[in-house]
Structure formats: C-alpha cells, structure tokens
Amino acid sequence: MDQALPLYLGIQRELEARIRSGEWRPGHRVPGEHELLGHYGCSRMTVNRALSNLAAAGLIVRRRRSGSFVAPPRAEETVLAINDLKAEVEARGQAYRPDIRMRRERPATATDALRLGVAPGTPILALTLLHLADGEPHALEERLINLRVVPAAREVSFRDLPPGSWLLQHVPWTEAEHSIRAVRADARIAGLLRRRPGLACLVIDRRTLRAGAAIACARLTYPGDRHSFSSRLGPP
C-alpha cells in the first residue's frame, strides 16, 4: 500500500522513530547506507538521501570509514517566531495603529554608536514610536536606523508601516542578534506605555546586519501584565 511517500522520506522517518523513541540511544550505531540499500532494495543514492538529511537535522552524526551514529541530544532550543508588530497585533484581532513620539536625524552619538554598533557620527534615523492595539499601549519601540547603508528610510513616514515591517520588506539581511531581558519600567516607559512604574516589563533588542554592516537595531518593551511569547518546536 503505496501511500506515495517518496522512499527516501520513508527510510527517514523510519530511523527518525527509533531515534526519537529513545531505541536509538546517542551514540548508537546508526545501519550503515549498505546494510540499508540491503534491506529497503533500494540505490545509494536514495540512502544517502535519507542519511544527510537526518544528519542535517542534528540527528545523526556521519564520520568517514566509521559509520553513522545518534547524536548526542542537542541542547534545546526555543524558537520564538517575532512577527513585525503590526502583524502580531492583527492576528489577536485587535487594530493597529502606530504612533510617533520622536524622530529625529541626526549623527551617532556616543551611545547610538554603541547600541547600533556603528562608528560615532554616522549618519543615523532615531524613532520612537508606540504600537496601539485598540487604542491601548502593546509595545514600545525604539529605533535606529542606519542611514549609511538604508537611506531611502529618510523619505518614510513610517505612519501606516512601521519601521520593522518596512525594513523587513526593503531590506534583507543576514544576520540578526537578540537579547531578551526583562526590567522594571523606569518613569519614562511607564509614563509613555501609560502603566505604573516598577512594572515589570519584557525587553527585547534586535539588531539585524547584512553583510557584517549594521543596518538597524531596536528596542522593544512590552509591558508584562499583558505578554508573553509562546512557542512550540516539534515535528508538525
């Protein structure tokens, strides 16, 4: 009963299960891509297949002249998918809008320079921006862009997108950098976020580059009597 799963993906799930079941321990000896063309009937090809993939998903290890082996269990690791804000807000039903509290060009000063990892005086967009979700406080953001490498961002208003998805859209990057803390919100955050201070507030910065060039960091504040960011890893 050919349920037309292709015949590589069969042989992989096959070895995935006895892994992940645990009949496989780390370091086990995983068959060989011979004893398996032996047994599915099948070419090397179709073997190595199955093999690479499961190597490239961390699952086994291959060395040459040794053979096939059950990793050791990866450290685990959260995904946590940031939509941009605009996005996140509209998927809870809720609308958008975002408001500016600041914008200003200017070059890098001293401690720009330092959060955006660009030299000091560096031509730089600083935003600082509220995202409403119905009206009420769902993030603090705040932003700069550098100039030098995206300098089309000088003629956005950034009044119906914001920052994030717009960069997201015109520019791509490479590389990108997170930092998750929480803190408690200071009289500025509380006062702009319109809670008391000493709440306790998520923290994320994100920086994204390209190329090893700095292109923007931001930092966003979520007030935590109202967020939380959930995940779910696993085979679909």
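Could the form predicted on its own be given as well, to go with the form predicted together with the DNA?
Next up is only this chain, free of partner chains and other molecules.
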C-alpha cells in the first residue's frame, strides 16, 4: 500500500483494484469490517469510510446484517468525464475486446476539420471501431486523431489498447468539450451495433485539446436499449 496515502484511501484503492481486475466478480462477498480491521490494523471509522466510498461509486452494495458485495454490472456511465471504455467494461465484470473496422491516415476533409477543429488538409488518423463486452457491441466509436499533435499514433495498432485508453495514458489534455444527443440508428449504425434500424441511440461527441490545439475527437454511439447516463455533481 502507498504509505503517502491516507489509510482509508489506500484500503479503498486496494479493494477497488480487486474489483476492477475481475479478481472479485459481481456478487462476490467483500471481507467484512472485522476482517478488514484485523488485516489493516486500523479503526472501524477508517474501514467504514473506505467501504462507504466504494458504495458511493457503485462498486459495492452494502446490506445490513449480510455484509458488502461486489455490485452487478450497470450500463450507466458519467457524461462529464473522459471515459476509458476498456476499464468501464472490465469494471462491470465483462471481457473487453476492441474490433477495429476502419483505420485510415488521410488529410482532413472539410467535415473532419469542422469536427476536430483543425484546418482542412491537416494530417489525421481516422478510426472506426466497436467496443465489445462479452462479444456484444457496447459502443461504436468514430475517432479522428490530429497527427500534427500526436504523431506517435501512426505507429500504434490499437488492437490491444483502444485509442481512447491509449490517449488517456500517453497524451495529456488541458481542455475537453462534449455534447450528448439522441438519434435513431440508420442502417449502417444498426448493422454495426447488431440492432434494428430506427432504434434510439445515445450519441456523445467529445473533443480534447492541449493548450488550445486539438488532440482528438470521438463520436461514441451507445444502443439506447442497454444504456443510461448519469452524473453526480457538487457545488463549485
């Protein structure tokens, strides 16, 4: 455990790591307060704070007299964060796999330029991929990466780590924009998501920047029959 962290946060992170790694699957009983007290040699208040934070994050369910259990998967994501879809799927206890349907390096078209916020002709990497959860489409991603800002993306296959996860790990950003809307799936999107045409879908458009320069933009399309979106806010 990282000794620089408050003890409750260190406990919280250790338990969270076991959940997110899949070591503890949904329904797994989390060690009780007395077990954690003995293991970590801390106060009941410290253990209770760690468990309360995990419950507030939706990772565990606390039941009076029964104990705490790893929460079942929820198709519920925050719209105010830059999500790592791989971690999102794995946190629900499902096997993740990216399925790249298109990858093309090209000059930005007028439409690309408008989406990404660059000049037409800027070199970009255009990607279309499905994020699969247990083999089923979780979301469709259509992404543009600005190769003037992220030239290293040319050399990455994204077959093991999807582009959003790779960018989060390797390219720091200072600003982000997003919008959310509802659409009906056309034949192309319905075919990719394995849904019927006309199904209501939730679409998030996101753009990340660094010091005013566009890094990437992504359009994420979620089948509306399997997803809801929520956020928890506090005062500024």
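Residue numbers count along the first chain shown, from 1. In this text, rigid core is short for the largest set of C-alphas that superpose within 1.5 Å between two forms. Predicted model only: the values in this text are computed from it and were never measured.
With the core superposed, Val30 shows a C-alpha displacement of at least 2 Å between the two forms.
The rigid-core alignment places the CA of Tyr40 2 Å or more apart between the two forms. Taking the rigid core as fixed, one finds a CA shift for Asn53 of 2 Å or more between the two forms.
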